[in-house]
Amino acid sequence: MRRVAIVGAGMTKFVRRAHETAKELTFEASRLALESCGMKRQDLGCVVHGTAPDAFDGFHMKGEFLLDGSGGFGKPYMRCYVGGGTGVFAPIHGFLHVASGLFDTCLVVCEEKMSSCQPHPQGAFISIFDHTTERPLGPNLLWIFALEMNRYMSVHGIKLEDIARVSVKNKGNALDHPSAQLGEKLTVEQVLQSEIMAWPVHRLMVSPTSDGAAAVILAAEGVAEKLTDKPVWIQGVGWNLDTAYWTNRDLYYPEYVEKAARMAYGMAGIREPSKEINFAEPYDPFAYKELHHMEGLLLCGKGEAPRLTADGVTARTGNLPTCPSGGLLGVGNPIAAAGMMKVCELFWQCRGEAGKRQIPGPPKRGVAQAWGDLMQVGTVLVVGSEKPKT
């Protein structure tokens, strides 16, 4: 495979109800996307594009309906949805396009538009439960997690107090990103004394619906180095998917995360890595997911992120910062993009353009992290400033 790296990023604001279309979004996250690299729409080799249900944007065949909006109009192009791993899942799909030969630059364009669904993006979700043993009893994703937490904190012995610590950071975090939704400066109490949405997760612990949408350029070794001369190189890719039967599973540990973690970092040619990784942008659409995904990404042990987030660790200048970005705890959550935020995170972090967020350093390598569907997909890509060996 030839050698991918990330040349250029852009995205949207993020916010509750965007003034614009889903397809004017995803333009704009792709036009700043290009211009940060000094590229034109006709420079493209092909288009990837990441978007969830057709109810979030009120469209049947979003994909095409899209498709001119994220610059695919003639151009190969396809889209793909793996719930909220599609923001990671589909920059895989465009190093694999690059990677296979086929094409010399990709466009990776990822897109939500939830204030679209009503009255709440909840009534989409009910769709994806088993019509016969679980719909009957009135899922919604809030409560599922809500049991999936309750587990994690059972086996370990961990507080609430742990898990708020997660709110306090990347909510803080989020005041320096320029796209973020509800940054804001936070304490452990005003966190626990949030409304309780399902026992044990309080509302401060939850990210919020947004409307957004988030985009990389890759481009193939040699034709990288012509455009920028700080390419950010995709060293590892992995991805796992468990059964849907969410019933069937011990929700205190993510093994599909591991097990996708384990698929990059043997790529990367990772083998400890809490030493090998300089930061980390694992999702957060709940607090105690930071925590939960640490884990399952390998960089700490089983019920062991809760006392690195009490000592620092994972603060902005701590040995392992994580989701500096401010995460989708503060940044926002529309479901495809926020993977996307993440990996562009990476790329302004590795080239130290990050801004008021920058890591000191900069760091040379950096891990992200989605997850979705039914607690059962996990995605992951490991960038760095150092080209791969292979």
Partner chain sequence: MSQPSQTPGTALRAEDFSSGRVITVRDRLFTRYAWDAGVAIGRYLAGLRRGVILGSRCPKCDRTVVPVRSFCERCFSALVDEVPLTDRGTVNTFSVTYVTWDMKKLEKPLIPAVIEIEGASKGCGILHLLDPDLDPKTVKVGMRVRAVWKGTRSREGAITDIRHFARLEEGAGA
The other form holds:
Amino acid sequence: MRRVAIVGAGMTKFVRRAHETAKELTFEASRLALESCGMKRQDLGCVVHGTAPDAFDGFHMKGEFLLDGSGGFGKPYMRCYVGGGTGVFAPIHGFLHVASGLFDTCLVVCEEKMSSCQPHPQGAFISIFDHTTERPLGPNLLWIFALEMNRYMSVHGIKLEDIARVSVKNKGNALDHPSAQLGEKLTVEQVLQSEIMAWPVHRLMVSPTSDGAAAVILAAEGVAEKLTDKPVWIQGVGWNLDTAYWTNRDLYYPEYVEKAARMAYGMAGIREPSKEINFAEPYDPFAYKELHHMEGLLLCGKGEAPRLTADGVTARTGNLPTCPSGGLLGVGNPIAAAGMMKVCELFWQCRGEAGKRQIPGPPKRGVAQAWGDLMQVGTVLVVGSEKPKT
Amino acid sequence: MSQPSQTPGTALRAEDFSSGRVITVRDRLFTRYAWDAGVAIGRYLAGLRRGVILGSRCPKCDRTVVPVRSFCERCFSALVDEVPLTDRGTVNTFSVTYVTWDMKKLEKPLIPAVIEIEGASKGCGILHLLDPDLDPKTVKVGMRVRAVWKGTRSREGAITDIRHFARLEEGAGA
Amino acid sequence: MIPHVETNQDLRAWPGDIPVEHLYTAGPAGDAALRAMKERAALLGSRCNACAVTYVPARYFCERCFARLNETVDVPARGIVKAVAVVSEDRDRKPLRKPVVLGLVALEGATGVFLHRLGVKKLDQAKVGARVEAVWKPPEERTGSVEDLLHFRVV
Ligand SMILES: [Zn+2]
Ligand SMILES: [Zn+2]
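Alright, leaving the form predicted on its own aside, put up the form predicted in complex with the partner chain.
Following is the full complex, with the preceding chain placed first.
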């Protein structure tokens, strides 16, 4: 396999309702990513598009529909999709395209326009439950998050305050992100006093629905160095899916995330993730998910993530800054684009270009992770300023 | 080149729609389905009609799963042995939900739970609802529960043939 | 090894739907094009000089060279029929009372073709190569929709 670097990145604002169409949002993110490394659409070897259910935007064959805005017209083009995990799955696809030697460069763009979906995007989520054994009970997406969160809290004796701290941190971090939808200075009390939607989930522990797009450009070794003097190398990729029989496994721990992480770390030669990784962008559509995923990513032991958060270790100034971008809780959650936003954050942080969000250093190595489907998929990407050995 | 401080993307407000400042089109997908229950779940439903919760036994993995399925997703062998389980269980996790999927307030909260069914292997459960008259404050992970069935005549071979799961009182149904 | 179904009680189908409808925005360029139809009974296009292409209706970007398109042009609402289809059933395959005639019209000065209905008295008037022009709804009936254009008629 050839070594592959991220050489450019771009994203739109994440907003509740965008005026721009899905294609136009996709175009803006793609254009910015191309401009950031001085490339033209015509220079691209191939294009990968990541986008979640067609039912959100309300276009079937959404990948094909968004082709023009993705810069994929007349080129080898591929859409990929694993629900919320798509945002990190798409760059893994892009990596494989380039690492295989098939292409020298690849634009990877992710988009979602959830505001099109009326009366609420949850209408599309309902159909992820089994039609015969679960849907007649009237479930909605909040149920599975609430059930998983309660399980996680019950097994480890975690308190609501521990979870609320993640909302405070991430929404606070997002104040410094120019694309953020919900940057806000909050207190733990405010989070705990917000409406209970599905106990133990409070409104301020939930990411918003959003419209937006984000993109990166990947290039092979030898090409990357010509496009930028600061390539950010992909050191490891991993993905894994657990069984869809989600009531037959213990939700307190995301084993599939651990498996994906071990795959990526093995490739990156990482033995002690908590020491060898400088910062992390775990998937945080709900506040507890950041903690859950830090544990799955082996950045701390099981049940230990709340303490790291309380001790300030995961703050931007801490030893293991986590979601310095502001995460999905703060920047917003246009499903596939949200995971890609995390990959963009790794790129900007490793290059020292994250502006007010910059972690001192700049950091040498970061991990991004996304999650999705029926609490089922983990997608992991490790990047760093050092070129991988193999 | 750093991330630009001004990024594209134009946020709209409700007034932009109501005033007609932006032009919109409304449309509905024609998405009516008839989903087959299938072979294994067909049997599971027939069991429910008889007031029995059925699982499947994988001898190779020494594991009993619920609901019935035609293959073991671990060892990938075909499963033919369906086994009756009890209609009692333990709350593995639960929620108290106050809103519907389209974010309308529920008049009375629902208490969905994952219930580990006694007779199935540890950790194997189903999604169902707990007795809505339970005081949510008294619901605990680890609480033992039993199925409350609809009357024989009104059962139709559906997951809703179990009305809900109620607290199993101490000393009962051991 | 799929076992036989022994009684029809083993068969059960679950009716359901995915309860979503969609509210689409037209975006900045789409808004301008639809407003031109409503307010001026005009077809608005976008010009990409680099690619020597005029898109109708107006677009936000050029998918060829990937530039943002800022220059709009009025394109004459007339052209030549390139393809015809006569639709005699609705989407549930019920016969229509009156067939709908669709045409792909190559507009003068635009790249590609434009899809709309052809307004013809007799089906044999709808021919490839026929010269057609737009018939607009009266101003008070126009809403900012592609339906503001009633059909193309043969000239
Ligand atoms: Zn097995
Ligand atoms: Zn052009």
